[in-house]
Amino acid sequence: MDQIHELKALLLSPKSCVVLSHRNPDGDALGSSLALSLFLQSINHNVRVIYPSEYPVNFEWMPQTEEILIYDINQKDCELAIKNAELIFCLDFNSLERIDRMAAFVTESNAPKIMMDHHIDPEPFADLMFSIETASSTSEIVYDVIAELGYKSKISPLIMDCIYTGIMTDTGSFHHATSPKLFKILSELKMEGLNDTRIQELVNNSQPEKYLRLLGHCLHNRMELYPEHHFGLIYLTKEDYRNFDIRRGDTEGIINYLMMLKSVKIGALVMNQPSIVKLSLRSKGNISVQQICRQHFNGGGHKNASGGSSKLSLEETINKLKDALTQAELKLTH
């Protein structure tokens, strides 16, 4: 494709780039960026990778994330390399707001910008882009795009465990967004000599003791069933927030408990973080969750995965999420 010769002659002499990623990073965005940053170094430029927020502590054991700027921290810092950077890459992000204030120093650079993504209506910001909606995942696409470089020989160890991090905690443990290239791709990173189990248990099974009280808290006490809708709901308030002192990426996975109910075909955690609610939402088999998400919560994702936020109150956020899931007249059988 010609997108993929435009970013090989941009690779041709080593140059300064910065690899960003969305806020509240997942281990989409982080396993993409340093991903794909590994793989910039491998062929000799130098690299900074950027957030806007910090990044949850399950993932401190992926390769150079030491090295990793956020904006929130280290705010000179990253303008200075961005402003500097002569190739910029925007990974797991389409809108610019997904980078918050570092929106403008990226529009005010004229370095070339690649977008690698897999969400749906891109913005057109940037100079290349590899827009697929129907990969499983961004770090599937970078896999796909050092491929069509023709680096595959450059995929290295590292390189496969941040790629495999990628895909596996944005399928859910490959329980959505799968396809029969995806298989291929984790057979031939397998045949390669990835560890897979190792990453499953570094990811799944390193919490501290306070998750386990959380999510006890959150089954117990906050989660709601409406079996003649097929929902289910778990939510938390700012007192919780204090009282488990909730850091990023202590929620993660919640919801898949909602999921494992039979007579829940939609789940939702609804979060009243300090400043702004946020929601997770979830689905079974051709129910599509993502049109909900878009259209009433300024987010977006999968049809079975997908996310968004309210600037109301908790309560009025669960009431209008109830409301838009009565209008979207969804068909559930049992």
Second form
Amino acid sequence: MDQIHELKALLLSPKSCVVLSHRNPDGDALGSSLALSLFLQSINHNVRVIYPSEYPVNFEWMPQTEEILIYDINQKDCELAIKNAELIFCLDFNSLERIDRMAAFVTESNAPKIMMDHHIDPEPFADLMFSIETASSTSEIVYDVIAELGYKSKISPLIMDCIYTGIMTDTGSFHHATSPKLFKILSELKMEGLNDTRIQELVNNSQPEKYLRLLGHCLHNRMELYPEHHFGLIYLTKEDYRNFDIRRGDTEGIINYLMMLKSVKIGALVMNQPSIVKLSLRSKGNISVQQICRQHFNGGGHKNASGGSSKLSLEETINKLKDALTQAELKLTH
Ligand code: 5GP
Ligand code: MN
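Could the form predicted in complex with guanosine-5'-monophosphate be given as well, to go with the form predicted alone?
Complete assembly follows, chain above in first position.
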């Protein structure tokens, strides 16, 4: 973290800050941005957390969610907050396209921009870049930044809850992207009194009935397997969105069931959302899905977990995906 001293200098006097994260914010987007915001407040900065679109209801319990500004709902206040910000923190995204129309205000602003992120291929739009691909989550990076700044003592129980939520969700409850260092951090948090089981219950075991009804539907009626290509697919139609009243966050985790199969090395969840077809891709081992998302679906992410979108129809998108995977067949055989 060679830029930590520059960040420390920027934080010496109280400032107006915005902390931005990506559209369709997930557990790590919320965890990292709320943790950083609470920390900055604790050292006398004024902070607004802003997302382009709403967050899933199962994160409503997190601290200060009622203060979050959502661009889709309140454009004027978001614009004003970004324009007036003296520091702009960009968390859990590395390309401006991921914050939609807020990108223009970020680009126009002369305030220093600080990126904290763990995705592949960062766009160089920030002045300070804490871009660490090997980190489990942006929340882990926020922990490291606070520690490197010499402020470990400022990590309150609420900040711990946020950091743990981001790490837990982005590692699929400690299934991937773990490291000795990560477990050391978790051990430290636990020693300081972290109630991890409570957070597992709040995030993972608080789904409404429709979540399991939808999962059953996906597995029974919407799953296609291509064992000769080590490929599995689940798709959701517009009718499914209506029939199951699918909302933000309701499809989270479904793709993991595909990956439980031995025959599946690449899994895809293709969702015909009201305005766009959204894709989630997962892979095992050395196979990368990042390039497929980047090259063909205007997206990206990590080697084993990436996402993207398509303006084609559901059927055309699925065909395009199958073609892209066939082209990349070589990488599929291991
Ligand atoms: P998920 O499939 O869970 O939505 O996302 C998996 C990973 O891919 C996450 O790290 C997420 O940030 C990234 N990702 C998902 N959708 C997009 C997208 O549209 N563009 C980019 N660049 N990354 C995405
Ligand atoms: Mn993340």
